[in-house]
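Take a look at this single chain in structure tokens; it is the form predicted on its own.
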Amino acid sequence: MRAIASAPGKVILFGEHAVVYGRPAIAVPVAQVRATAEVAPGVPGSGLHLVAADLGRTVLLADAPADEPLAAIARLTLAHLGIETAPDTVVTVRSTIPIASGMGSGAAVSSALTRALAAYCGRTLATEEVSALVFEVDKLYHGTPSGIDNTVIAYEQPVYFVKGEPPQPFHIAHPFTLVIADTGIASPTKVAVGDVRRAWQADTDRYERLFDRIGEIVRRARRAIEHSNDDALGPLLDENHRLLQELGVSSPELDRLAEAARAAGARGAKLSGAGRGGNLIALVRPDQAETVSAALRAAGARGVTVTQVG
């Protein structure tokens, strides 16, 4: 017997870091790019194994440190199944998503591991189960998550969060497209978050207003979104990336992803994620996405994605 499962990227449209401390965000699934676990028989008695074949490692489940991230979930799905033998298998994982580019792999793989674990054992996991599962995981790779990862990734649809509510899927009533560019660096998610965790302690009524501000943008967002106002989107995008730009999140080779999507006729861009690198996302016409592609990647993108989104 063998169990396959898989989860969607995703980015942030509108909110990050401004997420962190209680004011809305947006975020999409991109379903161009995933994560796959795959769970297989072992030898009897050989344990569990878990293999990250991109990575050319392989771990030993009773070996592994407990903040190990692929051993961290399939120890809290066994232990949420109630199975405290770990059953002789080996767990590929697989993921075309970037690493560190803010369209949550971590998150991704997650929760391909816990449902593909879980199959295999002869149980299925409700989505709110599955989205807790991968939250404790994300600790480890983000340190203070807001939780919309997981929960976009597991759900598999749009939704509008807020920390420590439930989230919230809503209609989007008009698809429309994304460019996504990622800048080819590493954006660890941990250390930007603590970044501005420390800058807000240091002048929190500054940052409380830029966070008012960007609330204020998520809640207009939705707005637009749900009632086909695909002009006001474009202006957002661009307003919230000068508020990341404020935040100190933002980095030259984003601005620059930004200005290019721009002259090349985005209706909006912004940073999308921690910042610092990662990834830029641009709002375009289905007719203008190879344009503003060919724009990015002349201006430094190490790769480009188009999806749909709605």
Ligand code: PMV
Contents of the next structure:
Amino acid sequence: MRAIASAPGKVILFGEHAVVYGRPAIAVPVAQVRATAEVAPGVPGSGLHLVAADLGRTVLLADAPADEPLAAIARLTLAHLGIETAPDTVVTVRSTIPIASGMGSGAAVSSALTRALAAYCGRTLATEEVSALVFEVDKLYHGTPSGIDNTVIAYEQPVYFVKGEPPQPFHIAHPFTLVIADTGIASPTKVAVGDVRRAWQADTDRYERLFDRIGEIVRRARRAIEHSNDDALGPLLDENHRLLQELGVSSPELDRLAEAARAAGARGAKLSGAGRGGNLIALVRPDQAETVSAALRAAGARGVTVTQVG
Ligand code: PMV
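Having looked at the form predicted on its own, could you now put up the form predicted in complex with the ligand?
Let's see the whole complex now, leading with the same chain.
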């Protein structure tokens, strides 16, 4: 008896950082990259082993420190299910989602693991339970996460998200194409979020105004997406990127990729996620995807993923 579950990557389309301060954000799943977790029976009496296959690392749950992310989600899941003794199992996780690039690799691994472990124990978790458990672990990575990552990944649907409110799954009237380019620079979310917090503390009025302007872009973007107004979407991405530059979370590499995408014909481009490194997203007509991908590679992108949203 084995149990397997998987979860997609994600990108934030609009509203990162401002979402931590109560403004809305929009995020969508990226199905091309996924995390999977498989739970298989172990040797009787051996306890629960966690295997991070990509990293070649195995840890016994009973020996793992509290802040070890795989152990944390396994413990939270068992506690949530009311299971006191960890079953003798081998839990193997794998992921094709780039780490620390803003594509939600941590949340996706947690989401797959909690679902697979629950299934192995003969239980099914509701989506909001998965989301809440993953959120607890994201706090270990991020400090003060808004909750957008766990939500979009657990629901596996586009979401309009406001911190502390029930997520609003979201209708995309007309699918659109995104090119996602990885700078290859790992950027821990906690660091960028902490820097923005310090800057907000030092100049609250300015940062609140920037967050308000981002919030307004997100509301306009939602209307554009719901009404198939693709012409509006590109300029909104560009405007959101400029505001993220003003927040201090872009970088020369991200700006260079944004320029290269626009010069190659993208309709708009912005950084996605915490910034500094991680990913750039560019909105393209489907027939431009290859040209824009090539331009992004030439401008230094390490990996390029083309995805259809909606
Ligand atoms: O996890 P990432 O890198 O996609 O970005 C997190 C988005 C932030 O708004 C910067 C932080 C958050 O918790 O929402």
